[in-house]
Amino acid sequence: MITRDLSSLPKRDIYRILSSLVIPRPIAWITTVDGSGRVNLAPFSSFMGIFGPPMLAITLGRRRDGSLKDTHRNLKERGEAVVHLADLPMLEALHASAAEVAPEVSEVERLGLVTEPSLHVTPPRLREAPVALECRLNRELELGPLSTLALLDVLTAHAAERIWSADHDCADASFWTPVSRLASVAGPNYGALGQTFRLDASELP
C-alpha cells in the first residue's frame, strides 16, 4: 500500500495525487453570459449532484494571479448558468473549450457549436449536448484563496430523447456514453462509460 500524507505536500502534488484517485469524475460543461451578452463555455471536473433539494456543487478555481475565471465572474454577476453533460461524440469540443482565451472570445462561437434558448435562464443551452440543466446560483463558499464552491439550484432538466427510458421516465446510462475526467498525469485523460452492471436489490439484507 502506497501512503502519502497530504497535509505535508505542496498543493500541486496534492492535486496530482487526489485527482488520480477520485475517479471517474463527471464533467460540468457550463454556459454563462457576461454583461455584454457574450456566451462563455468551459468544463469543470470537480462537480457533483446533490439530491435532497435538486442542486449541483461545482468547485471553481481561480487563475494563477488570483483573478476570477470567466465562468465564475459571469456566475457572480448574473447568477445563472446551464450545466451540460457531454457524451463521447462531443469530447473533442469539450476538451477544446478548456483553452484559455480572452474574455471577449466566445468558446461557443470559436468551436462552431449551436445553441438554443433556455426556458428560465439567460445562458443558452448547447443543442447537441445530451443533458442540459438550467441553474441559478444559490450560494458560494470560499475554500481558500484560489478555490470557491458554488452551489446551484437546478430549475429545469433537459435530456435528449435518445438517452431517455420511457418505461422508467428517466435517463438510462446504457443508452449513451457520458464522458468523465480521469487523472491529469501526462495531460488530461478522459474516460467514457463502458460496461454497466445491474444487481438484484431484493437480495440485500
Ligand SMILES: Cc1cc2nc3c(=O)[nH]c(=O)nc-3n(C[C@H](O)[C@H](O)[C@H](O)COP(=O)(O)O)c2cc1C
Contents of the next structure:
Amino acid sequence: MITRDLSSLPKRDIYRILSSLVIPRPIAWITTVDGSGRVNLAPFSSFMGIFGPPMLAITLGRRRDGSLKDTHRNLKERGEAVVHLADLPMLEALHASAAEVAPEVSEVERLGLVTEPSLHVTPPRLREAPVALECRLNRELELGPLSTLALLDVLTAHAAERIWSADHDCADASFWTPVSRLASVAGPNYGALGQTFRLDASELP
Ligand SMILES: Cc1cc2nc3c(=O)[nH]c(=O)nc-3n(C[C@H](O)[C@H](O)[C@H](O)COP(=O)(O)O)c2cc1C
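Coords for the form predicted together with the named molecule, given the form predicted on its own:
Below: every chain and molecule of the assembly, starting with the one above.
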C-alpha cells in the first residue's frame, strides 16, 4: 500500500494525488450570464449531485491571480446557472471551454456552440448537450481563501430524447457516453463510461 499523510504535503501534491484517487468525476459544464448578458461557459469536476433535496454541489477555486472565476462572479451577481453533462462528441469543446479568457469573451461564441433559452433562468442551455439542469444558487460556503462550495437548487431537468428510456421514464446510460474527469497529470485526463452492470436488488432495502 502507498500511504501519504496529507497534512505534511504541499497543496500541489495533495491536489495531484487526491484528484487521481477520487475518480471518475462527473463534470458540471456550466453556463452563466454576466451583467451585460454575455454567456459564460466553463467545466467544473469538483462536482456532485445531492438528490433529496434536488441540489448540486460545485467547488469553485480562484484564478491564478486570486480573483474570482467568471462562473463564480456571475453566480454571485445573478444567482443562476445551467449545469450540463456532456457526452463524448462534446469532450473537445468542454476541454477548450476551460481556457482562461478575458471576461468579455464568451466561450459559447468562441467555440461556435448553439444555445436555447432556458425555462426558468436567464442563462441559456447548450442545444447539443444531452443533459441540462436549470439551477438557482442556494448558498455559498467559503472553504478557505481560495475555494468556495456553491450549493445550487435544481429547478428544471432537460434530457435529449435520444438518451431517454420510455420504459423507465428516466435517462438510460446505455444510450449515451457521459464523460468524466480522471487524474490531472500534464493537464486533465478524461474517461468515458464503458461497461454497465445491473445486479440483483431483491435484498436491498
Ligand atoms: C475538466 C475540468 C474540470 C475542472 N474542474 C474545476 C473545478 O472543479 N473547480 C474549479 O475551480 N476549476 C475547475 N476547472 C478549471 C476551470 O474550468 C477554469 O478555471 C476556467 O477557466 C473557469 O472559467 P470561467 O472563469 O469562465 O468561470 C476545471 C477544468 C477542466 C478542464
